[in-house]
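The form predicted alone is given below as one chain in structure tokens.
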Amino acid sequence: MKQIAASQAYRLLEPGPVVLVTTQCEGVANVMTMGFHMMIQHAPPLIGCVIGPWDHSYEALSETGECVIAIPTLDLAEAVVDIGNCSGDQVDKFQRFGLTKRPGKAVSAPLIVDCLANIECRVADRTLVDTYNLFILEAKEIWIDEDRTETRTIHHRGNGSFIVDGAMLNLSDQMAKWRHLP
């Protein structure tokens, strides 16, 4: 086996699909690309997200305590990368990348209609923000486009390489210990 740097662990244990995070502060909407997130628990549904002061969205999330996690699909891959390569303090990313906004139900941050799903979130715990830039978010509302033909998500593997979701493997019949979870 070949040894690699411990700092490359994220390439092996990537947390899930690359997502877009929207915020809105003082009437101005922004969107950022995020790859460092994780489910923390089922109920209430908590999601951990790393968003640091280097991200323009950090201030809006810190001030408003709310955001939307939008899940893009393969057809948006190039836009997702480009969104991550510019800052919302210099450009209106919704306009530049032709993203369609829709108001949320529980938060002021906009949903992205172009994405497969949107999760409206409120900050539930800020205690790890100063140390780890880790916001604990609670999902409040979820929207999914069941008519969408492209449903494959993208997963970042480092240095601009991605893996695309493939075939579904359904082993639900074997999940006897966890059947009580929806």
The other form holds:
Number of protein chains: 2
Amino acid sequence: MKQIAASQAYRLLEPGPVVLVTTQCEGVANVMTMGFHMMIQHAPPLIGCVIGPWDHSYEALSETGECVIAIPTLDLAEAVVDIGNCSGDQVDKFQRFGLTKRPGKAVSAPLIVDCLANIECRVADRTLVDTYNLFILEAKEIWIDEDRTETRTIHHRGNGSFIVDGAMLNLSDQMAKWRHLP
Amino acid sequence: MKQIAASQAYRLLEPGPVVLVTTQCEGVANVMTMGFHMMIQHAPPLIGCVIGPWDHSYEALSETGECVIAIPTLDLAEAVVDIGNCSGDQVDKFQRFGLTKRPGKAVSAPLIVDCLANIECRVADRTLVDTYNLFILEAKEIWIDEDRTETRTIHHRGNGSFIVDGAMLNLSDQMAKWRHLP
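Hand over the structure of the form predicted in complex with another copy of the chain; the form predicted alone is what we had up.
First the chain shown before, then all remaining chains and molecules of the complex.
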């Protein structure tokens, strides 16, 4: 996996793929599926996401303030659904779904080698956690697997229905560069 | 346009399409392009979005507490970029881009007839507006154009590069219904 600047998080998350989130607490790693997330700010790169007490990962994230947002592609679609169907309270999901962990650099939560990209994050703001379970994370390190052939992410439409990435449309020449982006 | 329940907002927004946002203040309507948004809660349906003082719409949204999130499809891609390239301070964007307005039901901001869907929203929480320009909106009414042939939305990867909706993948049979959704 190749490292890219944390400022590039928006390229991965603004398109709205469904993601996996890993945590690690007291030596135990867990992974969950997450659809409610957004970019909030370019610099420093801030990400909003909803993880609630109904998620087993909520306690680990609250406790450690660390997680990894991993971006799965089409080949992992069934695992993505099933990861959301069971709880880390009862099962080691890395083992059950044959996911390969790798240590990150900035956080204790593991990277998922089987994903297209991994964003190491640290909780930056908990103001709206009590009200909406809305965590604001700062992206610290990003890793991309540049060797995989399947790069299509999937977008959750609710109730297990997904849209798969289709064609690319490049209108960058048309885009005014009036706002300086990293 | 057909009306559907406001609780269905997640089906439109969770996949992460780039959207247009309309406002209306003192009789003047405006529209902007927005990529930073997310679902926050199913019931009542809450949406997070970043609209900053650099956006001309910021003042209208702050003033009126109302907006419409309109979802454009591939046929509007060039307009979506150009709408983000100019400011409502200097131009009537509805006129420039040939967009057709229609009055909504719950808010004064107009619907955009040319879009696939329109979500009428009211600001529900401004706690993080000062810190991150993060508005939390409640979806009030949703309108869908069921007659259009082009239904593919586009997802911004940053810098004017987009991913177009591809195939549908239906894994709803595999999805455990352990969490009751509307």
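Only the largest set of C-alpha atoms that superpose within 1.5 Å between the two forms is called the rigid core. Keep in mind that this is a model prediction, so the values were computed, not measured. Positions refer to the first chain, counted from 1.
Please report, in Å, how much the Cα atom of Gln8 moves between the two forms when the rigid core is superposed.
Residue shift at the C-alpha: 30.2 Å.
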